[in-house]
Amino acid sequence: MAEELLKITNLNKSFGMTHANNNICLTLEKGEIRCLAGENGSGKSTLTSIISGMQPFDDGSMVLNGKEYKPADPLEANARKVAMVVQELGVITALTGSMNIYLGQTDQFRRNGMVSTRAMGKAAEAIFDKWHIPKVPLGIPCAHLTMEQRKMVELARALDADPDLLILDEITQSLSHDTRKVIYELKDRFKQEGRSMIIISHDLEETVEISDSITILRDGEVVETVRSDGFTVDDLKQKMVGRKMEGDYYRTDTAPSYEESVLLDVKDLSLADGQLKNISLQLHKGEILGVCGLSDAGIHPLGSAIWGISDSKRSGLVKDGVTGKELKHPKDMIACGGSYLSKNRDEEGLMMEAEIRNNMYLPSMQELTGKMKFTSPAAVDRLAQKAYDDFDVKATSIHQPIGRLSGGNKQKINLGRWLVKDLNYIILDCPTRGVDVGVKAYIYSVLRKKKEEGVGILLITDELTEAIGMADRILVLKNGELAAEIERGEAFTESNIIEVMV
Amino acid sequence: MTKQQKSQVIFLAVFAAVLVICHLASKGIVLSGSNIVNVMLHAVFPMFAAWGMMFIFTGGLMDLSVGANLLLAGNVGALLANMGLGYAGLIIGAVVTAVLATQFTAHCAITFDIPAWVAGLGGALILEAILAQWANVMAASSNTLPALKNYRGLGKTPGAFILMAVGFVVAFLIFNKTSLGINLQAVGANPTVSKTMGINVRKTIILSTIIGGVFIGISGVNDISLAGKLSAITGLNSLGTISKALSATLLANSLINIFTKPVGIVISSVIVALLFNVLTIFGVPSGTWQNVCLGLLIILCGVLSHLNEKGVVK
């Protein structure tokens, strides 16, 4: 029988009236890869944050390697060889990568009272070498790194603790297909070396595939811990939501279905920094056009470039298919019934300190402004309340600050505030990143409904299954160029797309 | 040569070229030895005040009581110096006063969880009132606030320049090369993440404000050494005392892509002092057009330093 690494017994944690973790019992063996599954708000992140020392538990007990474990902070957890990479971006953008890796532990590089940044840089690079993770520029402020590179910095920080237990909270959601492989290889290495991992992922296929076992949580309680062998995604969905999921997430038809009329016409779109080169595409009425590619393929810059908010200078033509008007700025796009959801929801999409209400009405501000340029607070409230109700947001009211909501509820608001408008097309960059199976199913159902209403959807995604499941056509980008266009049908397979991507 | 080093060389070359042009246009006055010494002497005070603000502001505390603080600190230092304690009294008196005053506003902001600018303005009013009351008491006995007649070496050459060199080394090392400086930058950027990373946010802010207080105390010493006497000001007019230091801070922030903050403050303080000096030589009226020129310069530096900034490096 394998040796026990972590044993959690009757662990409880409450936030005011909310019982986030209720009598959690969990045992993890050495060399075991455990996934935690559950809807948003089921208590997964609370549990992992307790294990990693980010917050204390109310009562219960934890035993690590046979000794009582009650970390006061992440550094104490690191000292006991437990480390975690958190769900949302956790780097200080003003500091360099190496400073971020050793933040709070810079004293180890102190010589005569001064911190040797050179020694720190060398040590940071050594972590990347040791664990074979993709190198990132460590000497420049993290503000200049991509989201994926920042995640690698966070991962390196966690690995510096030489952890026996590494917790990854939805890290793969931020990573492209190729970088995820690095995580999978890391997982295999952990297993070989008798180290353990706890992984949270909303990609259920991934959850079943990469884990040895899965602990399912619902409403703060452990529903069941199962072995992954022979356990299916459908089984998992059912256990997570407590009922049988009706039908499938995705479309079941096998042929493209959209109208001929073009809603959005993009010709020879390029960015001066080379992230995009001569991309041309047409988005049709009622079409879901998927866009896939590896991390540097340019899929995410494509969305922001079409929307007109790229940092780099844009060339080429973006035209509204109905009016023929050239679209240069977000204002032009909004006037023509366009909308855009960034992948980086918390930094580029939502105002985290503001109320739900104020986040909700932003895209509709023009419609709500009267002739005298005044906005009626009652009209704003009505609109916000409608979107709030329509999208079944779980919060105390429209006046709750959005920053305190779960990822799924934030995304409902992020998407819902656009969908209350009369739209012609939507540019979605990873719309299901960080949301649970229930919200995911809901978002897909909304997109299918919008498709039926004739809305064109440009679906940029890191999830091949999502693109295959939802799109009429898929554009595959490689090194900033359009590498292939695949139409829904027999050729619509992961292997065909990956072949073009790599 | 890195991109940043290239930018530094270009900036300094342009700066030197502008100086030479001004020198020629002023018929040899701007770069004359006596004028350069004069400019540098007037750059020391805003430099120390700006370093002090750097340590206080970076942690997220926008404490605007700095002006009132250094006026009071300079006067306390002068009082102790005149009581026979000499330079030791001058420096210790000013520094201790400034540190206590910064701690007052910092603790108000942190303990009562009120915006730092509110605590700072409240602090400024209180400190101004203390100094004004002191002046009133002195006036009642036909006296004035202490004038520094002796011990003025730190306001003239070479004392002021030695002070500046030591201040620069200390500010640079603490801000860039110590755990406290790195932690301070982290706390200012994101206190939540910093706390998660094991940084003691409160301790970091308090220690940084203590260091900031030391620099402000020294700026008070330099100011009273240069001027000989610092008068009481009320009605938040003490903010005017630090207008050049605030300008230097703004300019240093504009140059952040070219120079680290402590270095940027040195350059900015010299530029601000030079600007006013050159404009005065050219007969530009002070207070109006000189400030317009300063404002334009800050904007220009901000635009130039961010010109080729990329959002993302692959």
Second form
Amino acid sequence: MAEELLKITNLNKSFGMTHANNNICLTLEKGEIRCLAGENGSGKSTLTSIISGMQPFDDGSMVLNGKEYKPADPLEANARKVAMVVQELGVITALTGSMNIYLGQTDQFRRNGMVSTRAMGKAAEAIFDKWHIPKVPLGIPCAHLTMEQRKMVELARALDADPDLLILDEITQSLSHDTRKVIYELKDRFKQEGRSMIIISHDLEETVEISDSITILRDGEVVETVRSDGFTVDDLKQKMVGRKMEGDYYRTDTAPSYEESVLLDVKDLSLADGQLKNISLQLHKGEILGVCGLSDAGIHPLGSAIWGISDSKRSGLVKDGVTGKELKHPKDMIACGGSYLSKNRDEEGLMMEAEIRNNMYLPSMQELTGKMKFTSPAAVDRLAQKAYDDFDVKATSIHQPIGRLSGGNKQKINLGRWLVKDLNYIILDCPTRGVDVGVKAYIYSVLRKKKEEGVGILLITDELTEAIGMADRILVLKNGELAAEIERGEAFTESNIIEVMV
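Output the structure of the form predicted on its own; the preceding block shows the form predicted in complex with the partner chain.
Coming up is the bare chain, nothing alongside it.
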């Protein structure tokens, strides 16, 4: 009989009138991989934040390795060999990777009254070696690292606790196809060593495939815990939402469909640091053009480079297909009906401390500014309320601070604030990262509608199923270069795309 690692009994957590966790009961065995599933707002992240010591619970109990467990903070949880990697970015960007890993624990590197950054760097590198995770530059500020590299820093910080229980909240959604394999190998190692994992993933196929068991939450309560063997994705969807979900949220047609007219024309786009090399593409009216590749392929720098905000000097030509105007800066693209959603929503997309209202109207500020050069508060309210209603945001009102919302509702706002405008084309970098199946289906329906209206969509994604399910064509990048173009049809398969990617 397997040995029990963690037992949670009748755990409750409320925020005002909202019961985030209601009488949660959960038992986790040593060597078990448990996935938590549920729609955004079901209580998954609240539960894991309590287990990892980030916030206290109201009542109930937790027992870890046979002893009462009530961590006051993450450091105390680490001391009990519990560690977590959070969904949103959890690094201080002004600090180096090494400093982020040992934040609050630097005394061990103090020499003659000063912290030895060299000793700290060596210790940090040893974590990467021990756990076989991809190395990243640890001596530079994390602001200069990619999102994927920052996630590796967070993972190293968690693994430094030598955890018996590792909690991963949506980490794979931030990683490329190849780096996800590292997480899967780490999972297998944990099982072999009798360690456990709790994983949250909105990729339902992944949830069923990588777990031993799945605990399904809805409205802050445990609906059921099931063994993954023999449990299907359709079963999981039904348990999550409480009803059978009919149909497929991807496209059902098998051929490309778009107009000949070009909306966005990119020629020989390169970055001085080598991340992009002579990329040329055309985005047509009513087309969804997918972009895929491995972690170093350059797919994410492509979006920001076209938009005009790359950290590295850009060369080549980005031109509006309708006016022929060269697009050098974001303001040029906005003037031509373009927009861009960064993969890093919380740092580069939304103002986390501001109200929903202010986030909603900001891209439309120029249109709302009258001849007197001021913005009417009533007009702002009307636009924000319309976007709020159209995109079915779940919140108290447009005046609620956006930082308190679930990932799915944040992304609805992030996308909706652009789509409320009259757009010609939009660049989307991982638009469904960190959202549940219901919100994902909703976003796909919005994209299909915009495609029918003639909007051109450049869809950059780490999800091959998403690209295959939604795109008319897929561009595969490899080492910063365009390696292949695959048109919707018989060749639209994961195996064909992966063969080019690797």
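Residue numbers count along the first chain shown, from 1. Just so it is clear, the model here is predicted, and its values are computed rather than measured. Take the two forms, find the largest set of C-alpha atoms that superpose within 1.5 Å, and that set is the rigid core.
For residue 117, a C-alpha deviation of 2 angstroms or more is recorded between the two forms after rigid-core alignment.
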